[in-house]
Each structure stands twice: as structure tokens, then as C-alpha cells.
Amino acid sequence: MTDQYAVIGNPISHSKSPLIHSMFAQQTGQDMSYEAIESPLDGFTATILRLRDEGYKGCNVTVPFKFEAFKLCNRLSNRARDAKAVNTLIFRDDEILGANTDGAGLLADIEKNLNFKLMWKDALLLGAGGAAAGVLWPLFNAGVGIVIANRTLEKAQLLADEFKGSGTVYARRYDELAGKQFDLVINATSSGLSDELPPLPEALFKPGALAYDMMYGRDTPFLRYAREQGATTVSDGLGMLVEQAAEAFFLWRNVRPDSKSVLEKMRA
């Protein structure tokens, strides 16, 4: 019998991922399905409950679901409990495993597919989301120094207080970024799903800098942003996605796909 897996989100029809897997899939010979499911903002727990128990082996979850999906799990891995946010689930035995593999994922697309280098590097990540929270450890175990930027402080705030004492991560203002420089900024807010911009200063990107979006098929105004601000690097999460899904797919299969013709596949 075929395996049912899904990815859950709101809204959710733009999402690349069934194509993804199913790519993952044919490459690796596994016999599994792979679908978004739109859930309703207040009906998220029942939607997973439902599928577990209509035989689904595991989901994927996006926004705006990720903290409480690490709510509802019984175990959780080490990436999970660090970022207190979960895209990944496991189905095993009457239990909801949790992991993260958008840290893992990230990662990955930075060092391996835009060959920048992380080590000593001063990073901005914008946002304090579940997306943001599930980078922060990754990023900072990488040798990374990290301000995170919202909104509301307080929330940015949270995030920055795990670090406390390592001198390296630290919480702001969108307002007190101005005159501040860096080698690597990162959306992770979902401003680009309305086409706004998070109100940034000029002058944000060290020469050489990276600038990364998170989302994924669209110019964002922050890569517009920041192509005018001369960052020497722009990219969208595309190579995020793709990797954060391998890492996934090797939960659930136990098979390592490979993502780097995926990668140029989707681009193309």
C-alpha cells in the first residue's frame, strides 16, 4: 500500500513541496504520495489527529502552524527542542514525533549550494516566527554572531534570551538598525506573501554580503531591497525548501535523496 504523506499550512496552495517529494520519491524508488492540505487557523490539531488516524505516516507543517505543532507532540528531537518549533512529524506507533529540519535545511543551501561561508559571520535575521526560531540554533552553532529584528521587541526578545551570556545573539528594533552592517541578512518574515518590506534602514550589507528571503517563487520586495542596495549575493529559499524536504524525506525513508539535481530542476 502506498504511504500518505502531506504538508500542512494556510494558505498552502503555492506550496512546491508535493512536487518535491514526488521528485524524491521516483529518484529513490519509494512508493509513497505526497499532498498539501489547506488546514483551517483554528482547526490545525484536529487536521493532524485526522490524518494520523486515516493512516498518514508523517506531515510537513508551514506557516502559520510551526509552535503549535510543537505543542502537540509526544517526543521531539534535539533541533525541535531547541527552536520550540516544529516542520516535521512523525506518525510511529500512536505517537506525534517532532523534528526541525529548517535550521538543517538552510544550512545547507548557504554553505553548499551559494558556497558562503558561515564561520565568524555577523548575521541579521529579520522576523521572530517560528521560521526565525528554527534557524536561530543552527545559525549560532555554525559560528555565527546574530541581532534579530522584529516588530515588537519583545518577541525578538524571547528568542535572543536562550542565548544569554554568549555575547553573540542579541534582540532590536527595526529602528536601531540604522548605521549597523552585515555579512548575511535573512528574511524570515512572511512580509513577502503581501508584497511589503520590513521597514530596514539603508546601508544594511557589508561588501560581500549574502541576502537571503525565504520565500520562494516570487520576487520579493526584499530582493529587490536589496539588489539596490548593492548586496553581492540575492537569493529566494528555493534551495532551503529543497533541502529541508531531503532532510525530512531521510526521517520518514531512511533514504538520503539527492537534492542537488532537485535543486536545478526546480530552477530550470
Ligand code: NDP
Given for the second form:
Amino acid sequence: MTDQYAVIGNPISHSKSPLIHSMFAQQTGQDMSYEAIESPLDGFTATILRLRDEGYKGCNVTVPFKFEAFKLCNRLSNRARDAKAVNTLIFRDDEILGANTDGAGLLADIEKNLNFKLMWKDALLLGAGGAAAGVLWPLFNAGVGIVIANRTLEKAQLLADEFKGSGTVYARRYDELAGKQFDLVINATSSGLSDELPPLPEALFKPGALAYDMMYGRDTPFLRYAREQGATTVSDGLGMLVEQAAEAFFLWRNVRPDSKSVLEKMRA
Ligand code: NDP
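Having looked at the form predicted on its own, could you now put up the form predicted in complex with this ligand?
Next comes the full complex, and the chain you just saw is listed first.
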């Protein structure tokens, strides 16, 4: 019988995950299906439990449910525990296992695909939702100094508090960024969904800087801003999407797909 998987979010119609996983499955000869399912905003738990009871093997979780998914799990990977957010669920017997592959996906895209070395760099991370939480510890562990800026400062502060005493992770309001410069600016807000730009000052980018928008599939105001402001490399989040999907695929199927060729096909 074909093993069933899905990605759960709201909204979800824009998701490229079904296409990516079908390419992985074809490439590796896995008998599986993968669909996009929109969950009502107040019905995430019911949606997940229904899929599990119907015999699905696992799910990806996206905006805005990653924190709820974390609370639903019986067992967690280290990365999910660090992030307190889950993007990959595995249904095993009566248990729900939770992992977070966003950080590994982002790091693989930045270091491997974009050839940008992270060690000792200074990053500005915009946003303090599930995506930001998922990449914070992996960035920190890669030796990156991080300023987290968010519309709701308290959420950024909560994330930064986990690194108290490290001297390398701080929370700031957007209006405190004027005059600061970074090697790497990552947009982990969902502002692109509403075609908006977080209120960023001029001259944020150091020479050689990388501007990275986690959003993919459209030319966002952040990508336009980064080009206008002279960021050396400007990238959307398609590579992260493919790389985090490859990690999830490996967790589910115990087979590593060739992410590079899938990314090249998606870009083409
Ligand atoms: P959440 O809903 O958990 O968090 C959204 C964040 O965006 C919050 O920090 C919120 O601020 C901020 N935000 C929303 N609108 C605006 C705005 N107009 N101006 C400034 N800030 C804003 O979402 P996620 O963290 O799960 O996802 C964020 C984005 O990252 C999405 O676009 C998602 O598609 C993308 N993503 C891409 C991945 C990839 O593989 N490429 C993987 C994961 C995510 P506040 O707290 O003040 O409300």
C-alpha cells in the first residue's frame, strides 16, 4: 500500500512541498504520496489526529502551526526541543514524534548551495515566529552572532533570552537598527505573504553581504529592498525549502534524496 504524507498549513495552496516530495519519491523509487492540506486555524490538532487515525505516516507543518505541533508531540528531536517548534511529524504506533529540519535546511542552502561561510558572521534575523525559532540554534551553533528584530519585541526577547550570557544573541526593535550593519540579513517574517516590507533602515548590508528571504515563489518587497540596497547576494527560500524537505524525507524513508538536482529542476 502507498504510504501517505502531507503538509499542513493555512494558507497552503501556494506550497511547493508536494512537487518536491514527488520528485524525491520518483528519484529514490519510494512508494508514497504527499499532498497539501489546509487546516482550519482553530482545528490543527483535530486535523493531525484525523490524519494519523487514517493511517498517514507523517506530516510537514508550516505557517502558523509549528508551535502547536511542538505541543502535540510525545517525543522530540534535539533540534525541535531547542526550537520549541516542529515542522516534521512522524506517526509511529500511538506516538507522535516531532523534528525540526528548518535549521538544517537553511544552513545547507546558505553554506552548500550559496557557498556563503557562516562562521563568525553577524546576522540580522527578522521575525520571531516558528521559522525564526527553528533556525536560531543552528545559526548560533554555526558561530553566527545574531540580532533578532520583530514587530512584537517581546517574542524576539523570549527567543534571545535562551542565549543569555552568550554575548552574541540580542533582541532589538526595528527602529533600533539604524546605523547597524550585517553580513547576513534573513527575512523569517511572513510579511511577503501580504506583500509588505518590515520597517528596515537604509545601509544595513556590509560589503559581501547575503540577503536571504525564507519566502519563495514570488519577488517579495524584501528581495527588492535587498537589491536596491546593494546586498552582494540575494536569495529567496526555495533552496531552504528543498533542503529541509530532503531532511524530512530522510527521517521518514531512511533514504537521502539528491536535493541539488531537484533544486535545479525547480529553478528551471
Ligand atoms: P509565523 O506565523 O510563526 O510567524 C510570522 C512572523 O512574521 C512573526 O514574527 C510576525 O511578527 C512576522 N510578521 C508577519 N507579518 C509581518 C509584517 N507585515 N511586518 C513585519 N513582521 C511581520 O510564521 P513562520 O515563522 O512559520 O513563517 C515565516 C515565513 O517563513 C513564512 O513566509 C514561511 O513561508 C517562511 N518559511 C519558509 C521556509 C522555507 O523552507 N523556505 C521554512 C519555514 C518558513 P509578530 O510576532 O509581530 O506577529
